[in-house]
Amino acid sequence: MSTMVQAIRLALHVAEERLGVTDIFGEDVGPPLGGAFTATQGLKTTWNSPLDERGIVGAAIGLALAGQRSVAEVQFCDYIFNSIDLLKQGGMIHWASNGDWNCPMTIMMPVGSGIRGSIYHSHSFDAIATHIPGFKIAIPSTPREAYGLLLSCIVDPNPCLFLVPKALMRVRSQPGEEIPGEPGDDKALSRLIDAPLGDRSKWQPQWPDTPDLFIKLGEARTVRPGRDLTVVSYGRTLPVCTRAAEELVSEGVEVEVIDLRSLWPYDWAAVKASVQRTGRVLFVNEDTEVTNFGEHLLRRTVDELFYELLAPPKLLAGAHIPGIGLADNLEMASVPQLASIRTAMLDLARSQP
């Protein structure tokens, strides 16, 4: 069974051979390295750019531009900051030439704290992207979901942000999660795929046949259903949100468990049913706290369904720090950590109307 980044690879091995891709580029993206986190090992169209954050953003923009479709990576989202007038450009290339020109590229990026990256490999991207309109976002919570919305992205007429949690890298797929083709054997696909340590040059992948799978951007999943409490959530903190949830069940809490999914378009119908189902509801996510995705739909949710809630909605989110500490109790105290997402949940799901 995959980790997310070896799926991440399949899904672009797939878009490559048939879906059109023509060029997949970034930071030491091509050989010999694949990428920072390997998800480009083996693949033909790759390419490796300057360290240019605004060249890699402005090259996407110009081959989408000129017909071609590309998935550019940004090495961390920590770096893609200096590009936002760039990205700005792009997502409005449709609307400002009436709909004449689309820009379909995919920029994928990793976000979010979990591996020690300190204050420059550990920042989250989430509402910073959501403030740049004529994007869709997409940030996945498993392998299989990393792949389905991979391929979602990259034949996308729009230009798409594809977060990919850091922390979640080198998770592998849960029984009756697994990518369709792909070995149950975790060993088996490392051997098809995976890059040799050592010299590379005659390497070369045997790709499993796996298929066009496309999950739908904007159509969020009920992870687990729940009667006491919705909780909204998706990345990083998806997985945790699960785990507590369950560790709820010896409490006689019922958690109910949505994974958003995509950022833009998002599922506000998904989320608002289950809401009127609990009558109560937590976002959890952990991009600081301040100008938060999650206060958008925490203030949607109190415009639309005030009178059917049972308590104020809430929001647990990072803190709104510069940066997270190199040391590992500063990292887990700056984001959600399991301990707090189910005192979240509880004290929530026990609060009487």
Given for the second form:
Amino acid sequence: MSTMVQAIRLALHVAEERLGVTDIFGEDVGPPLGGAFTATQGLKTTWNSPLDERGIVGAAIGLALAGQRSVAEVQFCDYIFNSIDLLKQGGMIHWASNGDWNCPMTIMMPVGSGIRGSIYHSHSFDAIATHIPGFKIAIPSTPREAYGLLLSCIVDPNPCLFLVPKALMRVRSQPGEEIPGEPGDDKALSRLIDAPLGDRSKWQPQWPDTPDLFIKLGEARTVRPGRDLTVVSYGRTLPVCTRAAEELVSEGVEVEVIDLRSLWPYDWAAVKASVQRTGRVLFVNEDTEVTNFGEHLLRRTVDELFYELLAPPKLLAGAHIPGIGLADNLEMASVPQLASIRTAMLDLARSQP
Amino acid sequence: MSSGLRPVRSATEADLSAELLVRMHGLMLKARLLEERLIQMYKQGDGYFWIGGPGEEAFNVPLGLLIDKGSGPQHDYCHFHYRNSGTLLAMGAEPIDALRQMKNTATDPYSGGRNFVGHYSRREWNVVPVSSPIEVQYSIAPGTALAQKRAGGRGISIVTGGDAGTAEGDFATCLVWASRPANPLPLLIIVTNNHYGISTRSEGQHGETRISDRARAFNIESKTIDGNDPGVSYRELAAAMDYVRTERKPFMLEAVLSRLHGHSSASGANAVLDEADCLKGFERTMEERKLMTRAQMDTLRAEFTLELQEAHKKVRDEPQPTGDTIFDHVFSERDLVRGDQ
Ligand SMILES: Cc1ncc(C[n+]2csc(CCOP(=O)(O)OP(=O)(O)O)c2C)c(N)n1
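Which structure goes with the form predicted in complex with the partner chain, now that we have seen the form predicted alone?
Entire complex below, previous chain first.
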């Protein structure tokens, strides 16, 4: 059963073998390291770039203009803030040229909290990403979804941001959620595709035969059905929501959990249908709460579903503070955790007019 | 205010044929008249903003003539900024299309009325969309050059921009990425140095003697030339391009030249009288060398003026884009990598 980082590697292998990817690049992406999180070990089109995020995004745009498919990695989303205007460029090339040029590229980067990453390895990027029109944006919460969403980003004719929740990189897929073709035994997969520690110069990965499995951008996934309350989340907070929902069963509360997994385009139809059934909705993510993407979803809920609601729709998000402090207590207090999610769910499920 | 350059009396070398010189003159004249027409359109309310390249014709026209125009990595990729009208004209663009962009008509082939004049885009010629943020093109150009290096052949990437913009990090990005020992890139890095960033003189901001000196630290070949002289520009551009095409390595060319109508309409767009005028200088040379007579040049000027006047009239009646098109082309359905057209 793969971890998310292994799933990404498997997808990149498929992409360079069969889907025409010519360049997988970024800081420490090529040998010997194969990525700060090992996502790019053993691949054949990887190379190390200068330590220059603007250069990385710029080169990805240039490659796209020249008709190449590339996957560029920015080592942490915390370091892409100096390249927002280049992302703006990527997002507008098709539109500004009135449809003449395309900019097909995938920029992937680790996002979010959960590894005690301190101030500068814990930022989220979904709020800013959704402020850059022209991009498609995916954020997986399981290895299989990472695989399928990444492949969809790569073959899309538009620029895509693939946000990888750091906290979930080492989490394994659940039984029944494997990538077809991957060995069921964790150790067996590791032997095939994880580079050994130490000297890797003679190491060659042995890739299992995994399929072109595309998860369509813009389609949410209902993780568990429930009649009392809809919870819409993505990324790190999604499995936490699922766990909280499971805990609430004993309280007699049935929570429907939806993994949005693609933030643009996003599956409003799925959200709407669920809220129409439950009349209550909680949006959960960990980016800072002011002008948060969840606020957009709230606004749309109010605009379109106001008279169908049984309680005020809610957003649970990160505190509006400059960063996430290192100490355990600081991180726990800064972004939604199991307890705060559970409380928010329960309050909303029980709230009466 | 003076750029420090003498009015150019071009010492044109014999290796440029009379035919080429006459052709360059025609294009320089047309480019100048085009800019003057665009400024007039602005002043008459037929456009919201003007920016362009009057004063840069002696450099921009040879550049356009030497570009291998076409689509895909076997041809040159052009990462221009907003002063390259002369280059586009020399590449074969129709002047009326610049007027269309000035008037932001739906017929504007570069942006459909979405962008300012001088913000060209033409995929069939590898002219990538010109974008307003200064210098971003220097971060993007290595990407097309990378594809060309891999593709083999003689296609190169060409990036242009001003002197003040070289203070941006993108310029350093360009030098670093173009000269990586692991993979040097076929990239012609051009800086057109008019000594100004809008109103700010470079002397107070830049300590380097020449911008081209910065190339040396990266082992990039470079040169600073008199960009007001079309003969010099043609020969130096030809040599630089040949080097980049053949060696598959970067070259930096700094062209010192004039800015004859100030920065843009934001600063009035009025004629500047104390800077060298490359067109006037070249016309004197053409007369002295008996390649053209004053009368011939006057006739040509009258002809182009009429042509632009007609174009202006035509564009006035062309439709504006409608508000319901704003969502068009946010995303593409067409996959160019796969070969869709
Ligand atoms: C990133 C950015 N900052 C500021 C501006 C506003 N601006 C437009 S042109 C310009 C000056 C550019 O000077 P230079 O690079 O020398 O080019 P020139 O216009 O002289 O050809 C400035 C500051 C901009 N367009 N982009």
